[in-house]
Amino acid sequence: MLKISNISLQSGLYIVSTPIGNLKDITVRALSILKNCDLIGCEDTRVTKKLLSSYEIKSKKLISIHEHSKEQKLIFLIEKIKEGKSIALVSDAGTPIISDPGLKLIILAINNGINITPIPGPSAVTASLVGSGLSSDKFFFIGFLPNKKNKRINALNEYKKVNSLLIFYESAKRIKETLIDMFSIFGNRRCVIARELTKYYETFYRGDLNKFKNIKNNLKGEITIIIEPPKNEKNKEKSDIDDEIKKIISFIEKKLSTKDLSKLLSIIYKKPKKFFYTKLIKTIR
């Protein structure tokens, strides 16, 4: 059985992933780092104290690191590492710097030639992705959209043609407004909404944007939205042409031979006659 042993850590910055909900999801390695490091940089000291207390890790000096942290505090941490100290960086939940503060400290450490060690673990991005049921061979993580509607619309327009799954974070109080905006920009794509991942009320909602644009603003907890990619343009063009052929046939069937109709469609769509002749034979049959 693996135990959280006392070890001597090399000086450096350790980026430690913490649970996104269920405290049992933390790794043994992460606990070992938190137990044996000299200092812990965290978003909210109260949240980190709760985690440490759950695993009986005591007597740790915690320093708050958030998006408004002054540079002097970051420099202080860098100086401590230069003195031979080991510092763990954690967020309130998940993997640090993914839609969380801490990037400034990491960049400062790299610029000072300090060793960076990532300790992998929980992430709402991957948890929602593997539970979505959508093809996950390619995805684009966006995180939180702008609060203001105009900026949010502009951002969604930028992602409209991205040919991969889109993954967003969103707050419960703004979920309906965001989904309405997504439907207006993306059209009716398949969508999965995941909330309260790894917690007791973990839920996956599966459907499409047309269904979810009428969702109530009563979802609670952390929310992840996954949107499928735009439909393949070639397939869309093929489908459009098939529909047009059916319309044309309904109008002029029996008035033109299959050969002549193929020639007409070839001129209209600027594609080989053989392409349409094959389609016409299948359609007529």
The other form holds:
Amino acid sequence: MLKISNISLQSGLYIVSTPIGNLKDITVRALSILKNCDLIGCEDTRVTKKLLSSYEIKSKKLISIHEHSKEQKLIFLIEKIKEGKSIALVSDAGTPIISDPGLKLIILAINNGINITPIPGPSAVTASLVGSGLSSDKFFFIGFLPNKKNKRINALNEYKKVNSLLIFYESAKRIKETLIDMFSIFGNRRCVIARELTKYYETFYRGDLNKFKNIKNNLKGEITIIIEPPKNEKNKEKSDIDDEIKKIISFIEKKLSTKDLSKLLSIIYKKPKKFFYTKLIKTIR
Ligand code: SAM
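Switching from the form predicted on its own: structure of the form predicted together with S-adenosylmethionine (SAM)?
Below is the entire complex, every chain and molecule, led by the chain shown above.
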């Protein structure tokens, strides 16, 4: 096994990424920080103990930190750093803060002039992105959607027009409902479901939302969903105009002839009357 030496760490807060499944996915620097720091702030102490013991890092003081941790607990950690101690912040898996707790502690540390050092490493966002095979020029990380259906639909509507890949974290229990909602809001976009990355059952499911909306609710494990951006600008503009036309029509239906309506739309959208007339005749009237 790799020997991690004893070193003296500068006091401060170290934000340490840990594996997202496979315990071997940890950097030498992360192990060195975990071995040599004075204290570790973590989520579930049992999860962190398991990681430490697999690298023979013994007798570490662990303090659990979660979203609702009392301010006093955070202040206690800040005071320790001010006394010259080094504290590592980890989460149960991956990179702390990425859909995980710890931000309050970091803000408090910054406000107290404390040195912050990120120790980069695994995250389900980057692992799923690079394995997806989708163009990763631009991506928009969303994390978890709200659990309640109406809030989830509202959130998806907000992201509908974002012109980059969308990356969501989702629980296996909700995957079916979420994919159905995604199909109803985004239409039939390409989608990649990354399951159990870095673990024994690692699987990438690739296809269109249309196919996945029929998925059985029996996927197990950790899941990340990646959705392709809306089609090119031309198609996007066309479907935006279609939506707008439908709205206007439902408003003034029967009050205007198709010809007059085409004229009106051509003024609003600065496009030829014929464009709208054909569309109205074909699809709506
Ligand atoms: N901080 C972590 C990170 O950097 O990826 C994420 C923590 S968040 C509480 C946990 C969610 O991340 C899971 O519900 C799942 O959506 C995603 N996730 C974590 N591990 C994963 C894995 N091995 N494969 C696929 N998705 C994973």
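Numbering follows the first chain given and starts at 1. Here, rigid core means the biggest group of C-alpha atoms that superpose within 1.5 Å across both forms. Since we're looking at a predicted model, the values are computed, not measured.
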### Query
Would you say residue 267 moves between these two forms, meaning its CA shifts by 2 Å or more once the core is fitted?
yes
